[in-house]
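Here we start with a single chain on its own, the form predicted on its own, put down as C-alpha cells.
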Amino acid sequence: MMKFLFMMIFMIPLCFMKNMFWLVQMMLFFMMFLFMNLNLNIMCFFNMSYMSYCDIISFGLILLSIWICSLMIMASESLFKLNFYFNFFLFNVIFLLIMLYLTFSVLNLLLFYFFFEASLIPTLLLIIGWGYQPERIQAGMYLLFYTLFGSLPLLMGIIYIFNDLNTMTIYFLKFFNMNMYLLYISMIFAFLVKMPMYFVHLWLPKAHVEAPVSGSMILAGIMLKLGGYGLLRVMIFLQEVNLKLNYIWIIISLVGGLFISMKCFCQVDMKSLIAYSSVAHMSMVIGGIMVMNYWGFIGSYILMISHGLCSSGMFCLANINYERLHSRSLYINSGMMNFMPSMSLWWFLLLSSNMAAPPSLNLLGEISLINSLVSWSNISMILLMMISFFSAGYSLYLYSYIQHGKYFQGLYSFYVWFISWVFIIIFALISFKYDNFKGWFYFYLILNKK
C-alpha cells in the first residue's frame, strides 16, 4: 500500500512544472490500473504494510477515489485553457487524493480521524478558490462548521476507547463490545453529518451549488462515502447499543429521504436538484447500515460505489451545460436535445442509473437495501416504495425538462449580437461616404460594443 502513497507524493512536483496538466491526469489513470491489479482477498485484510492495509471495502472506495480525481482534472480543462491557477488546482487534487487514500487505508482509529478531517481542507479550498459566486464563502463556512460540529465528540470517543481498551487498531476492536449510549452517539454523529442524514444535510446543497465542477464531483463521489465507511467500521464494536437505538436513525433517514425526494420537484437549479437526490440516496444507505444485517451492509456498500460514479457524472454534465449557457436554471437549459443531441444520451444513461433502472449497479444496491429494511420492519415498505417512486419521478422530471420542450430563445443572442455588429459596421462605412457625423456616431457605437 505504501508504494501507491509514494507514487502520489512524487506526483506533487509534476503539478508545478510546465505543460504537465494532462500528464498528471494520465498518471492517475495509470495508477488506477495498477491498483486494480492488486491481489484481492474478499475474506480478510491484504497488502498490509506499516499502518496501512486494504480489505474489500477499502479497495472499492480507494479505486473510486482515484477514478474520480482523474475525472475531476479532465472536467476542469477550462482552468488549464484560461490559465486560472491550474498548478495549485492540481496540487489541491493530489493532496486531496492522498488524504482520501490514507483515510480508507489506515489501520489506526486516531489516524483515521486525522485524515478524515484533513480531507476537508482541500475541499474547502476548491470551493472558496475556484467557486463561481460570492456566496461560496458562506457555503464554505456551512461545510466547515457542520462537519467540525460533529467531529469533536468523535475525537473524545476515540481517546476514551484508547484509555479503556489500550488499542486503537480497527481490526482488534471487533473483539470488544462497548455498550455505552454516550460513546455511541459521539462515535456515529460525525459520520451521520458527513453522509448527510436528514436534519444535518443543509450544508450539502449549498456546498454543491457554489462549488466548481471538481468540488461537486469529489463531494458527491467520495466525501459522502467517508461517512458510510466510518459507520461500517465503528458498528463492529457498537453492535449491542445500536440494536437498541437503530430505529431512531432509520425512521429519521427514511422519512427525511421521502421529504427530500419531494423537495427535488421544487428545484429550479440543476446542481441543487442533483445534490438533494444525493441526500435521498444516502438516507437509504444509512438505513441499510443501521439495520445491521448482511444484506444491508452489502447493499449500502454497492449503493455507495454506484452513487459515487453516477452522481459525479451528472455534476459533470451539469457543468458542461453551464459552460455553454452560463446558467444552471432548468428554464434556460430546456430543449437541449435540439442543440446537443449526443449529450442527451449521456443524460439519459446517468439519470436512468440514478433512478435504479435495470442495467445499473444502483439497482443491485437498492434491491439489497429494500430486502434488508423490509426484513427489519414490514412498515418500512411503504416509505421505501414512495422513495423509489419519487426517485424515478424527479429523474424523469429533470431529464424531460432539460432535454425536451421549447428551447430558450436567448440561445441565439450571440448570433443576434454578432449580426447587429456587422450591420453597424456596414452603416458606418456607408455614412462615412455620405455623412461624416453619422459615420463617427456609428464608429463610437462599435467601440462601445467592444
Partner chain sequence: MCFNSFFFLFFFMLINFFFFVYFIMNGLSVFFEWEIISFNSMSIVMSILLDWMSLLFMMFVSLISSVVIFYSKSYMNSELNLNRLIILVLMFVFSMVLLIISPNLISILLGWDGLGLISYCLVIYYQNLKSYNAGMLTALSNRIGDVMILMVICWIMNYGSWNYIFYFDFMKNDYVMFIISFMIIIAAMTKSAQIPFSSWLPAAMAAPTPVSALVHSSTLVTAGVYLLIRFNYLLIDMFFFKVLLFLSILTMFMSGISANYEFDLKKIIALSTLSQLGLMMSILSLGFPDIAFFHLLTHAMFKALLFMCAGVIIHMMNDIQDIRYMGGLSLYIPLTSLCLNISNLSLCGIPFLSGFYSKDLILEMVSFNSFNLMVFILFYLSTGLTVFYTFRLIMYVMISDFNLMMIYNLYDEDYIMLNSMFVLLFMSLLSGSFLSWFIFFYPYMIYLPFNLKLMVIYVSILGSILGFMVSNMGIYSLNKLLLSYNLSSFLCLMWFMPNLSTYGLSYIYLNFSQILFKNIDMGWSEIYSGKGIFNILKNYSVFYNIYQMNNFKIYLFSFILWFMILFIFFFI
Contents of the next structure:
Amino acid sequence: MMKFLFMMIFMIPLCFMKNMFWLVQMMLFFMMFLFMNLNLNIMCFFNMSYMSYCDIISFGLILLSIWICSLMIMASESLFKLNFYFNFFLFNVIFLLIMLYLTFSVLNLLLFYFFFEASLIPTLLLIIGWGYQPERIQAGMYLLFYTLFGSLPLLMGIIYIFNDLNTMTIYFLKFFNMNMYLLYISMIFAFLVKMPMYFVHLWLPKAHVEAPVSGSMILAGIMLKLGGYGLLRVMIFLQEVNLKLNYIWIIISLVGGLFISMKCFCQVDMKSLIAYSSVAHMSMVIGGIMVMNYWGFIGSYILMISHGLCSSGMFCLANINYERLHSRSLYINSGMMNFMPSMSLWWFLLLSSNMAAPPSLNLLGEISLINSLVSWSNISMILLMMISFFSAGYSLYLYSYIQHGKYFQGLYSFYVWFISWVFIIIFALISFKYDNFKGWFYFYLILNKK
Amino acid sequence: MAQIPLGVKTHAQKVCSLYKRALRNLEAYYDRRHVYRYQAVLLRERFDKHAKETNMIKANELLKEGEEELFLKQHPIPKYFATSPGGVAHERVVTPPDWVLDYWHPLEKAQYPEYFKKREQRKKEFVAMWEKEYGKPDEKDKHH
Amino acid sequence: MCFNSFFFLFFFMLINFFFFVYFIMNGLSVFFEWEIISFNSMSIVMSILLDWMSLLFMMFVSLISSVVIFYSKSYMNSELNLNRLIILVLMFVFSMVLLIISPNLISILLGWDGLGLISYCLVIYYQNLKSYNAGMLTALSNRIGDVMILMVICWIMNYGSWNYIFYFDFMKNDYVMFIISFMIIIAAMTKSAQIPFSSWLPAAMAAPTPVSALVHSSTLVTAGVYLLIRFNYLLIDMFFFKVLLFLSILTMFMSGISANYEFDLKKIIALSTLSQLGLMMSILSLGFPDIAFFHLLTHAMFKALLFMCAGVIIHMMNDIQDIRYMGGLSLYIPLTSLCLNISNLSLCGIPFLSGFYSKDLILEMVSFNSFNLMVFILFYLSTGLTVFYTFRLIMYVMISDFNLMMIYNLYDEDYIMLNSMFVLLFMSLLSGSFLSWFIFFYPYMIYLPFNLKLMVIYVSILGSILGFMVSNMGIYSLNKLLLSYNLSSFLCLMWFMPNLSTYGLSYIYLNFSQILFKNIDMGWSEIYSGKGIFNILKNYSVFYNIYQMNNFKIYLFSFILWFMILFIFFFI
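Same protein, different state: after the form predicted on its own, show the form predicted together with its partner chain.
Let's see the whole complex now, leading with the same chain.
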C-alpha cells in the first residue's frame, strides 16, 4: 500500500518536467494495473499496516479513483496542446489522487476526515483554474461552503468519539454502540451533503457544469462516492439510532430523486442534465444504505461504482461535443450522428447504462437497490417505478436530441477526429459486471455484525 | 407573439388558398379520380356563385364562413404526398454538410482525385468572389 | 453483410427445427443453469430452458428474421448505413432468443429490456420528426413494462429464487402472487399494445418496412403474449385475467374498426396486427394457452409476408403509403399480388390456408365453452371486421380502377424480394396444418350446432360483401364519413387514445417539472441555503456597517452593554 503512495508522490516532480504529460497518464494506468494485482483476499481486510488497510469497498473505490484520474488526464489533452498550465494541472490531479487514495485507505477516523476535506482543495483549484465560464467562481464557493457546512459537525463528532472511546480506528468501532441523536445527525449530515441528498444538492449542478471535463469527471466519479463510503463506515456504530430515524432520509431522498428526474426533462444544458441524473442515482444509493439491509449495501456499492464510470463517461462525451461546438446547449448540439456516427454508439451505450439497461452494471445495482427498498416498505415501489421510468425518459431524450435529426445549420466547421478512450470506460463498465463480486461480500457482513 | 401579422395577403389570395385547401380536402374524401372530378366541379360552382361579389363586407363574411366549414369538415386523415411536410417520408435522410468532405482521411480522398482537385480550385474561386464583393475580412474576426 | 447474416440465421433455423422435431417427438425438455452470483442465499443464475415451445418459437423467429434480412438487401439498397440496420436487427434477434429461452426472470429482463431499447433504435432509424416521436412513444410505452418486470423481480424474491416456473402450482392464492400476476399482466399488455398502451403500434410504423415486418408483426409484439403463455398456469383463476379478457377484446374490436377507416397502408396492417394480438390475448385469458401459441405462430408467418408485400408496393409507388393513391395494381404485379392475396385470405381465415386452422379453432372454442354474450358477440364481430378491412384493402389496392395520380414504377421482378416472399408464402400456406399436426397430440373435441358452426362463414361473407360495397365509389355515392363526422373521427383515430396518451399526459408532467425546477431548485432551496444565507449575511453586515460607522459613541456603548450581559450570565 505504501508503494502506491510513494509512486504517486514521486510522480509529482515528473509533472513539472518537460513533455511528460502522456508519461504521467501512462504511469497512472500502470499503477491501476499494479493495484489490481494486490493480495486480494477478498473476504476480509487485507494489507493492514499501522495506518492503512484495504477492504473490498476501499479496494473498489481506490481502483475507481485511479482509473478516473488517469482518464481525466487523457480527456484534458487539449490543455496540453494549447499549453495552458498543464504542469500545474498534472500536479493538481496527482495531489487529488493522493488525497483520495489516503481517504479510502486510512484506518483512523480523524485522518479520514482530514483527507476527506483536503480532497476539496484540488477540486476547487481545478474548477476555478481550468473552468470555462465566469460562473465558476460561484460554483466553487457553493462546492466549498456546502461541504464545509456539513463537515464541521463531523469533526466535532469525531473528536467526541475519541474523547469517549479513546480510539479512532475504524476497525474497532464496530464493537461500540454510540446511540445519541445529536451525534448521529452531526456524523451523517456531512455525508448526506456530499452525496447529495435532495434538499442540499444545489452545489452539484453548479459545480459539475462549471467544472472543466476533468473536474466534472472526478466530481461525478469519486467525490460523490466519498459520501457513500463515509456513510458505510460511520453507520457501524450508530445502528440503533439509524433504525429509528432513517425513514426521514430515505423518504427525502426517494421523493427527491423523483423530483430531480422530472427536473431533468426541462434542462437545456447537456452537462446540467447529466448532473441532475447523478443526483437521482445517488438518491437511490442513499436509500439503499439507509435501509440497513445487506442487499442495500451491495446495491449501493455496485451502483456507486457503475455510476462513477457511467457519469464520467457521459461528461467526457459532453466535453467532446463542447470542444467542437463550443456550446453545451441542446439546441445547438443536435444531429450529431451525421458527423460522428461512431460517437453515437458511445452515447447510446453510456446513456443506456445510465437508465439501467442490460447488460450493464447499473442494472445489477438497481435490481439490488429496488429489492432492498421494496423489502423495507411496499410503498416505495411506486416511487422507484417512477424514478426508473423517468430515468429512461430523460436518457432517451438526451440521446435522441443530440444524435438524431437535422443538425444546427449554423455550424461552420468541425474537428471530426476523436480519441477512442471512452471505450475503456465502457469496457470497464461491462467487464466488471459479473466477474468480481462472487463471494466478496460474505465476510463484510460477518465483520460488521456485532 | 401570435398576434404579430407576418405578412399581408390580398382577398384574392386568401380565397384562392381556401379553394386549394378545400380541393385537397375533397381529394382526401373522394379517392377515385372521376368521383373527385365531379365533386370538384360542384365545389367550383359554389365558389363561382359568389365570384363577382363587390361588397367587401359580405365577401369577408363568406370567406370566414368558408374557412369555418373547411375546419369542421377536414378529413381526420389528410392525404399528403410522401416527401412533403406531414407526409411519411419527409426529411428521412439528412445529408451532412459540405465541409465534412474536407475532413476525410487522405486515403479516402485519394479515391476521388479529380473531384478533390477541382474542389480546391472552387474554394479559391469562392474566396476570391467573396472578397471582391464584400472586401477583405478584419484581422480580429478571423477564426481562431 | 446481409448474405452472411441470412445464411447464419437460416442455418440456425434448421438446427432449431431439427431439435424441435426431436424434442416434441420424445417429450424432452432440457434445462441448463449457470450460477453467476449468489448473495445472501439468493442466486442470480443464467438459465436456458429448451422445450418444444421455445424451440418452435425460435425456429419461427429465425426464419422470419433471415428472410427479412435477405429482403432488406434489396429493399434498403440505397441506404448508406445499411450495416448499422443489419447489426441492430441481429441484436434484436439475439434479445428475442434470450427472452424465449429463459425460465428465469432476470434473463427475461435482459431480453425484454434489450427488445425495448433496440426496437427504439430501429424505429428512429430514419431521421425525421415522425420517427423521433414514434420512437419516444415506443420506448416509453415499453419502458412501463420494463419497470413492471423490475418490480416483479423484486416481489418474487419472496420465494427464494427467480425461476418462476417452479412456483406455479404451490403458490396460487398467495398475496405476493396476486401482485406479481398484476404486474406481469401489465407488462405483457404494454409489450403487446393492449388498450391503455395501444398507441405505440401504429405510430411505430415510421420504422423501415423490413423492420416492421420483423419487429412489429411477429417478434416484439408477441413477446408479451409469450410471457403470458409461460406464466399461464399461474394466472388462470385470477381476477386479472378477466380484466385482461375485457381489455383485449376491446382492443380487438377497436383496432378492427379503426383499420376500416385508416388510409395508410402500413397503419392498416399495424392495426390488423393489433387486432390479432387482441385475439391472442383474449383466447389466452379464456384459458387456452396452446391455441394462443398456435395463432401466434401462424399469424407471424402471414403478417410478415403481408408487410413485405406492402414494402414492395411502397417501393413501387415511390415511398407513398396512402392507399388512396393506389388502385388496380393486380394487373401489373402478379407475383406480389399473389402473395398479398394469400396472406390477406389467410388473415381472414379462409378454409385450409394457415390462418384458418388457428382462427377457426379459436372461434369454435369460444362458441363451445359457455362465455359471456358480449365476449361471443365481440369475437365474431371482430372476425367480421377483419374480413371487412381486408377486402376493403384488396379492393382499394388491387381491384379498383387504376388511379392515375403519378408515375409508378411497376416493377415486380425484383427477385431478391420475391424469393424472400416466396419462402414465407410457402410457410404461410403450409404452416397451419403443419403446426396443428405437431402441436396438438389429439384434436379438440368440439360439438356445435350447425348454424353456430357456420357462424364464422356467415360473418366472413357479410364482412367481404361490406368490404366490397364500402370501397366501391361511384359518382353519386354519398360520403359516409362526412355524414357522421363526429362518430367517424372518434372511430377512425383509434378512439382518441393516442392523443390522450401523448398530448394529454406529457403536458402535465413537463409542466410540473418546469414548476418544480423554477420554484424549488431555483427558488426555495436557494433561499433556505446558499442565496438566502448570503442575503442574510449581507444585509446584517450592511446594517452593522451603518450602525458602526454612523455613531461611534453608540458603537462604543455596545461594548459596555456586552460586558454587562456577560457579567449577568456568568456571575449571577
